[in-house]
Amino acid sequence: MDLYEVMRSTFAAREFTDDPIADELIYKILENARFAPSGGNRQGWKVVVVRRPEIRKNIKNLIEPVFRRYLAQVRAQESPWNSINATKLTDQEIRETEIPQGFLDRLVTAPLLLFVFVDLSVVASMDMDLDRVGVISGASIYPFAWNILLSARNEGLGGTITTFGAVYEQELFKQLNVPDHFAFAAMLPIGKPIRQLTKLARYKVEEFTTSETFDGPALTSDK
């Protein structure tokens, strides 16, 4: 596929057929995704491919309360798990939020799950002393995670980046035997999408790009 076509058609796939994915194909996807950039080219990523049903079941139980709060906040018109604006919902309101039937099942029963971790001992975390949530370390892992999805799309597959596992990271580490100097970055369910979206809704460049300063004039094309 053309590069721009892949970029403009890689959507968040959450429903998949039962078609299995051979190790050879996931190897091919990772073989190409590994050329993502990382700080100092240290490539501090680790991928765990999960197929076993018992692990999937445990992962579902782990992320269910996390997604329940996420969904409750969305329905309350809040930005979920936000570090700036605290939720106004009570614990009871969150507990009583119903998750759509089968939603989490579809995620964890994808043909395979890819867990992506980053080695914190090799990445630069230049914002570690700032009084806010750290984001800089992500520069050395999320380009790789996105490359996985672009490569999967090029092979007729799909997936999405989910981060629900971060809330109970230590329990996740126990499930997958992850060393403590790593951090969870993403869980990617991968499979053949039941349907392929061809047109994605995104903001126009003028809506998120300004010239010279944050409050400067919007960048526009000459057309």
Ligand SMILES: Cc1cc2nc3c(=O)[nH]c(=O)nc-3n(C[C@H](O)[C@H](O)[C@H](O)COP(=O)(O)O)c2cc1C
Given for the second form:
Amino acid sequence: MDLYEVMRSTFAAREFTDDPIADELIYKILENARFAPSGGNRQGWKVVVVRRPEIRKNIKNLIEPVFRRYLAQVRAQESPWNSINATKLTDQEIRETEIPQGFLDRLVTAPLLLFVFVDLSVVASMDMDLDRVGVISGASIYPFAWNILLSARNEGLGGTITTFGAVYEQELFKQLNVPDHFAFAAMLPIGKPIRQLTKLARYKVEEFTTSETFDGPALTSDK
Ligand SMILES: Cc1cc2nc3c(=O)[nH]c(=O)nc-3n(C[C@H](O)[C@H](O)[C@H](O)COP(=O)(O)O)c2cc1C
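Okay, that was the form predicted on its own. Show me the form predicted in complex with the ligand next.
So here's everything in the complex, that chain up top.
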């Protein structure tokens, strides 16, 4: 596939056919994804391939309250889990939020789940002393996670970066025997998408790019 076509059509796939995915194919996907960059080329990634039904079920139970809060905030026109504006919702309002039946079942019953972790003992978290949530550490793992999805797309598969699992990371670690100095980065359900979405909704370049200063003129293609 043409690179630009892959970049413009790799969508968040959350519904999959039952076609199984062999370890050989996952190996091939990871064999290409591993060329992702990371700070200092430390490659602190670790991937766990999960198929076992009892783990899937436990994961679903762990992420359900997270998804509930996510949806409650979206419905209240908030940006879920943002670190700047606290939610105005009460715990009770969140608890009473209905979630679409089947959404999480479809996610956790994907042909396989790839869990991506990063070894924090090798990541240069250069913003760790700033008085805001850390961003830099993620840059040493999400290019890798995204490479997995690009590579999957090239093989006719799809998936989604999901981060619901971060909220109850300690319980997740117990499920998968993850050492404490790792961080959960993503759970990627992977499979053959039941449909292919090709037109992705994204902002235009001029809506997020300016010249010279943050409040400078929008960058356009007109000369
Ligand atoms: C850092 C990150 C975290 C995400 N977390 C979740 C998640 O927890 N659950 C989920 O269903 N999708 C998650 N997504 C998928 C986004 O919702 C999706 O990429 C976005 O809506 C664009 O979808 P599209 O490519 O199909 O247009 C996440 C994506 C990113 C990049």
